[in-house]
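Only one chain is shown below, in structure tokens, and it's the form predicted alone.
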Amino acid sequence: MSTYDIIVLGSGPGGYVTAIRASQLGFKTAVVEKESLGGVCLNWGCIPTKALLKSAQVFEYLKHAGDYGLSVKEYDKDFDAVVKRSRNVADGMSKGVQFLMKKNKIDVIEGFGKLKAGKKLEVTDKDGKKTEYSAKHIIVATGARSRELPSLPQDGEKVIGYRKAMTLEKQPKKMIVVGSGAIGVEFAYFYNSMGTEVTIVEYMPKIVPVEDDEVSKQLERSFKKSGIKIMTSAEVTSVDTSGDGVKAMVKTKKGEEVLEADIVLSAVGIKTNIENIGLEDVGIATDRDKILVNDYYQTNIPGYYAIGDVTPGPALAHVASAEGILCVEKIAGMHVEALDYGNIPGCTYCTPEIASVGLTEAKAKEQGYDIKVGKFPFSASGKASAGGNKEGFVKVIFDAKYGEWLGCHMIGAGVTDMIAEAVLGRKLETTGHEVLKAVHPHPTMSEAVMEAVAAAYDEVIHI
């Protein structure tokens, strides 16, 4: 039996990052993967979706070339080529992870892993052969998949999840997107840009429901302007796939109506991959589809840990990576601090992009803060005007008493690359006055952060 210091079950952005950090710390490390290195994020999520969205953005630029004083007489899209480019990007990233495994001397064990008592792991390969491995520490990082609703069973043809949405053989003329979280609005933007007629059905009263109210309203305006139909406080109660396309029964405050489309994309959240991996055999505690862990990702059974989407924290790639690094550093005896889940940035890559961290205005008031709020529109930004990206704004929220930066919410071009300033500022307990006195470069989109802070303190110059 092969023995390791650490075995990581799953090689997504949580798993492979954990394995690399473990190896750096001197542990003999292996990672077990049943499909492709990099997991869903690299192969079917974060990376290939961004490639699709970039193609959509370039296509949008071509459509509006005249706005930039350019004349493009003939242009068209090749849906197959767009999908192929996305797959090539994903394949390249997966190969990069393979290289990192070799570089860090990490053993890659291919197959389906199942936990056993006594810090053992049984791996079944594609031929059905079972091999047992042991380790001092076993870390579960098996991630999640598209969640299915009883009223919306996925058949992979007419009712699909995000994975199939990335590799459709033919572009649909009409699509219904159920759910308006990050996955839902990103695919809605992509398909609408490609020329598909898109309708979003959202159960909550607003789209991107976890975001600040003003951000949700701005995205709804932008989406409607681009031709996306939006139904909020609405629920798909059943689907009929017996005909050529699909008929979805949608319940709203006004009553029920039937929507017809070629395809329904279900983007209603995720389901963790915790079935059949031996949790019950080992006695590892779970609650509501999640593995229960402490601040350092230890389960209730010594020697077994869990990180990423299978645990109760936010299901985000960067969270999984941070959790994995913290987990193995704790195992190594390093001094580590528990992750601050109140300072995790969220990013959505539709156009306009959305990025946020900390409390929304409503949550800050709910928690009893006396607040200062500042907002700077990109319509007043020189860089945004020059780039033709005037939609959106930066909004900041501060505690009026101590100047603590409670939240930052952005919607506009490139804001997912800007939010880190707020994350770092909050980590360092930066006050509003300190942000104001940090000179921001001009002309950039990022100076809108400084201007929004200035607006909160009645010192704004450019509005």
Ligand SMILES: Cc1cc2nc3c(=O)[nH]c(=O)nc-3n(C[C@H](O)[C@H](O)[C@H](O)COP(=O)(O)OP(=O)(O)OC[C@H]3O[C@@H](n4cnc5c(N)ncnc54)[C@H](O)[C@@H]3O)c2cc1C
The other form holds:
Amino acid sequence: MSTYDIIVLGSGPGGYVTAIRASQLGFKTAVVEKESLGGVCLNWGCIPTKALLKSAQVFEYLKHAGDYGLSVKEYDKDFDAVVKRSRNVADGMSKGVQFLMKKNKIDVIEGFGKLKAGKKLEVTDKDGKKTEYSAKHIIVATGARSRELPSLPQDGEKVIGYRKAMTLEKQPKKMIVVGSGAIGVEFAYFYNSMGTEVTIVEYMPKIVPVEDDEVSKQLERSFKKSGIKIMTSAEVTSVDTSGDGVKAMVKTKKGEEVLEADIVLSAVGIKTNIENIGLEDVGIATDRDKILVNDYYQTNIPGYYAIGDVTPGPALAHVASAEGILCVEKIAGMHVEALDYGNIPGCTYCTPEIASVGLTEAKAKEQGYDIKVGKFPFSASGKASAGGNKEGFVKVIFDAKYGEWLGCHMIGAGVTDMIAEAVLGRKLETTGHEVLKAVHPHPTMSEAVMEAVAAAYDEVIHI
Ligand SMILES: Cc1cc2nc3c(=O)[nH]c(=O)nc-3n(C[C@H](O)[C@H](O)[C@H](O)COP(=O)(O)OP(=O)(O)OC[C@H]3O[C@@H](n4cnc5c(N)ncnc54)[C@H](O)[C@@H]3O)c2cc1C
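Beyond the form predicted alone, can we have the form predicted together with the ligand?
Below: every chain and molecule of the assembly, starting with the one above.
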């Protein structure tokens, strides 16, 4: 039987990053994968969606070439080619992980892994052959898949999840997107830009429900302006797929209404991959669909760990990676600080983009803080004007008493690349005045952060 120091089950951004860090720390490491290296993120999540969104954005630029003094006589989209490009980008990234595994001397074991007692793992390959491995430490990083609602069973044709939504053979004329979290609004933006008639149905009273209220309002305005229909405080109670398309029964405050479309995309969250992986045989505790872990990702059974989407906490690639690194550094005996889940950035890549970290204004008030709020609109930014991207703003929230940077919320072009400033500032426990005194380059979109902070302290220059 092959024996390792560390075996990681699953090779998503949790698993493969964990394996690399483990190898760097001198552990003999293997990673087990049943599908493609890179997991959901590289193959079916973060990366292929961003490739689709880039095509949509370029298409939007072509549509608005006149705004930039340019004339494009003929342009069109090729839906098939857009999808192919996205798949090629994903395949390239997965091959990149293959290279990283080789470079770091990590064994890749192909097949379905199942935990066994005594720190063993059984892997069944595609021909059904079973092989047993043992390790001093086994880290579960099996991730998650699209969640199915009983009222919205996915048939993979007319009622689909995110995987199918990024590989459709034919562009739908009409689409209903159920759920307006990051995945829902990214697909809504993509399909609307490509020319599909899109309706978003959201159960909560606002879209992108976890974001600051002002961000949700701005996105709703932008989406409505671009032709996306939005129904909030609304619920799809049933779907009828018997005819040519789909009829979705939608319950709203005003009553029930039937929406017709070619496709319904269910984007209502995720379901963890915790079935049939031997958790019960080993006695690993779970709660509400997640594997329970402590601050160092140790389960209740010594020698078994879990990280990423399969554990509680935000289901994000950068969180999965950070958890895995921390987990193996702890195994290596390093002094590690528990992850600060209050300082995790969240990004949404539709147009306008959204990026946020920390408390929303409502949450800060709810928690009893006396706050200072500053907001700077991109309409007052030189770089935004030059780029034709005047939509959106940066909003910052500080604790009035001690100057702690409680939250930062951005909506606009390229803001997903700007939020790290707030994450770093908060990590270093900076105050508003320190941000103000850190000279930002001109002209950049990032000046808006400095100006928003200045606005919070009544020192704003450009508004
Ligand atoms: C459409 C979409 C867009 C997204 N966009 C973003 C984004 O922009 N930014 C962001 O931060 N996050 C994004 N996410 C979320 C992100 O993809 C996940 O948080 C991340 O992939 C979780 O990583 P993980 O390693 O925990 O699990 P996963 O990436 O799910 O990887 C788990 C791996 O384990 C394998 N596996 C499972 N069970 C077994 C088994 N028994 N044996 C062997 N292998 C097994 C699976 O095949 C898979 O490869 C997006 C998700 C989706 C669906």
